[in-house]
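Here we start with a single chain on its own, the form predicted alone, put down as structure tokens.
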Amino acid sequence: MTEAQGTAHRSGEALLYLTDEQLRQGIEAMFFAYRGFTADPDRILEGMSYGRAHHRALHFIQCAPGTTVNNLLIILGVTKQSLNRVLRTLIEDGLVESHVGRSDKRERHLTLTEAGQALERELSDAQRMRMRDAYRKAGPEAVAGFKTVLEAMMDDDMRAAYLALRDGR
């Protein structure tokens, strides 16, 4: 390996030319990481008759209190029927409140109740602990690179929804 190749390799430029095997390993690592990331909330939800769809709804309602059902449909990328089934359960169980829009009576604005906030916090705390530990082990450069990779993998419309949510728009 020449000096220039060694420098490029160390700086990460060599990662721009991944082999199919390296890509396969990355896909597998992402699959197993996702399983670990969802395992803790899955265990919490197991005895409550809730699943990941309920968790995702709680999470994004917490991230954007007062969000509309239509906005939640866009963020989650699910059918209206599927989301309505999840929301109906969460509302009936006293975890989510639905309010009629002030300017548009057809809109439904969603917020978490105190019980919903407590459950969402428990679910997210488990994931935050896992992420915090992984980030500490990886270091700041890896964390920044990981975020860049995730954002680059998003479809354009989902990246726009993510950025809007992240920026509080």
The other form holds:
2 protein chains.
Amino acid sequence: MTEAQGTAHRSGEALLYLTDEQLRQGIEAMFFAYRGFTADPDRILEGMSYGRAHHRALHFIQCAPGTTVNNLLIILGVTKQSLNRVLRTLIEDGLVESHVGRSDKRERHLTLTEAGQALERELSDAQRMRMRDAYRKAGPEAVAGFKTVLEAMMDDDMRAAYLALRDGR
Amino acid sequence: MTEAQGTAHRSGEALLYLTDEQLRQGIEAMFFAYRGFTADPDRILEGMSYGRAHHRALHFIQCAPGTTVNNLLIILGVTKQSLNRVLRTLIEDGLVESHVGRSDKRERHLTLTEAGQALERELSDAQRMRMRDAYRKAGPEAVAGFKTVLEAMMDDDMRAAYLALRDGR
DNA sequence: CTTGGAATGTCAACAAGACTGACATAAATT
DNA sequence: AATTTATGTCAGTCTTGTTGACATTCCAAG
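Next up, the form predicted together with another copy of the chain, please; the one we just looked at was the form predicted alone.
The complete assembly is shown below, putting the previous chain first.
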């Protein structure tokens, strides 16, 4: 806290955006915005026996079909046991298929079925619609800044995962 | 999905930032960045018998001392039962004080004790440090864009709460 | 080849933190 | 006096995270 104010004061107005008050605003903006970010998919999923964890699994399987359980749990940042419960229900319900790896039979490769793709698309559409409205209101320069700050906020390994996904498409 | 591409194509390069792929990147950026955003306070809290819910309560009591339980649960977007469990432990442990309202004796006004302020500051410092590093890396224009997009992403009532907090200081 | 360790995934049990519903109390409002 | 509002509490459930124990498969060192 003292350091931030010191830094800001040292350089005057030029670093006004680094004051504690500005940082606090940013923290609260993240908190409230993330609620909006998850609100639409959450609404769709309530009533089905699924939750946010299922949405995340569907999302990342969709964007890297054939990925392994291990890959997925690194991306999602949860334990394999936690992921497994989610995957089991998705597989039982015919939304995800699990195939034993051909070269390494310990691995399970995950893909979405037709039904899985349909649900993923429904969730994704809702989330993208909110994102698109926000982007449109804010304009392209704001969007560029938005991504720059988010990327800088990630842990190093998460940034690596993010960039790998981004560039892999 | 088709609509977004349609929109982008209709106007050409000018709306490139509204393609599905761009939106998808934004979604993943939010996901990974939020993990970073909460990582430091989570690390501090693990081992204490507190969690993210306690952090949020401390944060918003700190930034609006004397706020009521009802205010707080609207801001936090949880039920009173859920908030009450958290507040009870914080009060028992002497981090939060609850005072009966002088004008309306049904209300309980919440404030942080010395110890509560100390913990809030520790958590806040960690979170602000990450925020400050991200802001510094990204620069002031990016930060402005970041806030613009986040604000546009909130639900209307959350944006109202955010702006009220912001302007109330 | 065999054996032991590493990697991968599954099952079971538990904890945190959200939820709902029902109910109690006290104070304010009509 | 009756109703509404603000708060607190108890009990039970659900999602989603955790650890621990275990089975299977692969690979490498003896």
